[in-house]
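A single chain comes next, written as structure tokens; it is the form predicted alone.
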Amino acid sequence: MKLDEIAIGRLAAHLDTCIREVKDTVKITDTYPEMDWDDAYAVQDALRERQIARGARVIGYKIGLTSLAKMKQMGVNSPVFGCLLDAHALPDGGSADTAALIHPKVEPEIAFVLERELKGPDCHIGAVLAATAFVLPGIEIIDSRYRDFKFDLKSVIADNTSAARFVIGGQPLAIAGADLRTIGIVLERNGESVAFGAGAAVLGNPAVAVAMLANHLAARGESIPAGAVILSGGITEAVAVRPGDNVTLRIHGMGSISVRF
């Protein structure tokens, strides 16, 4: 780690502030380009606390980066990770409130819930469907914290890699016999498709991103609960969204879920 506690905890309260008040700001390694991923995940530790002595819950994890070519283009090897808290979660139907975001988009995902705890380190496919109840329709609301969404990896993980809100529902999907590689979906906006795509456009397969995420909590000590939902990453392009948009999101064989905005 280069950062010392004080400067964590000040990027965190920061970053803590731009939430609580809608508001925007440049990328944090502009003034601490020094910052490695550990200092990233610390700071996103620090924010988290904060959000916890508030009185917020963790309820499960998020995933990032999950296109292979996106990686590539960005020099990693392994896609970015925050969590959910209860706060984020909206019911399917629901509404979103623009003026409690700065700039929200949406994002496609499979969202899977776990019956048993699931530890890395090696956790592969294998281990995540075994642990996994079902599978459900999730639609991911992203806001960056950061002006005009520019922000290099550094900055959106230590910024709980974009968290806003999410909404998960329709019809839950059974693990067993079910082939998540080839699972089409379809986001409309306003009616209109806008978003196609397939579960292969996840790591080739979204328990790939679950068993990952699996693997870096093993290696911070900590591991996934039963229980838990995990949002394994954008199937297609962020959509961005304005007041008065409606969003669905459609998956064959687990029906629908929207949102308003």
Second form
Amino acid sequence: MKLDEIAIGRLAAHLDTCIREVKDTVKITDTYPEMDWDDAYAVQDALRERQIARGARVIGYKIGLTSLAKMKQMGVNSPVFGCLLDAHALPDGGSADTAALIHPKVEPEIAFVLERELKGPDCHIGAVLAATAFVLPGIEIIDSRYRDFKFDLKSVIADNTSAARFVIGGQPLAIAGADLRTIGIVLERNGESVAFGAGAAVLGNPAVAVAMLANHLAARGESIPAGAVILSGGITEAVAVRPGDNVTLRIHGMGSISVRF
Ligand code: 0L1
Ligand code: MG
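With the form predicted alone already on screen, would you show the form predicted in complex with hexanedioic acid?
What follows is the entire complex, opening with the chain shown before.
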């Protein structure tokens, strides 16, 4: 690691303030260009600890930048990992308060719910499928704290990979016998179809992203507990939303979910 505890704490406090005061910032690597990957995840951890100290609970994880479309949109080439807090879950059909968000975008995702703990290292797609109870439609609402979504990978990791809100629901699909690669999705904004895709857009199979998450956590001495929700990554580019927008995600065989802004 290149940063000391004081710098890590300062950066986490800065990002926390941006979240709470709904204000953006320049990317943190502008101030700490020497930051390494461990520093980036340490800032994310410290940010999470601040949220937990205020009463939030971690209920799951997310994998970001998993599709070629998304990597291209953001000019990067590797996935990133973050956590999901109970306070950020919205009900299906509920509303997201845009006054509490800087510049929200939505991503259509497949959410995994585990029935067994999933542990790396060497976690693979088979282990993920064996540990998964079912999958569900998920809309992730991202809201980078960085001005105009301009960041590098280390800055975005520190910012809990832009996690802001999420909705899961619809019809659970048993994983046994499902081919996640060919499951089609349609994302609608105000009744108009704005993005289309299939599960294979996420690293060939969204279960691969979940295996990568388990291996990432294992390197830090952690695992994914039974019952955790995992947003496996955006299937399409993120779509910007404005106050008044209604977003619906339809996934073949899994029904639909929606959120209003
Ligand atoms: O969930 C995601 O793919 C977002 C990762 C962070 C990058 C962004 O803010 O678009
Ligand atoms: Mg996402």
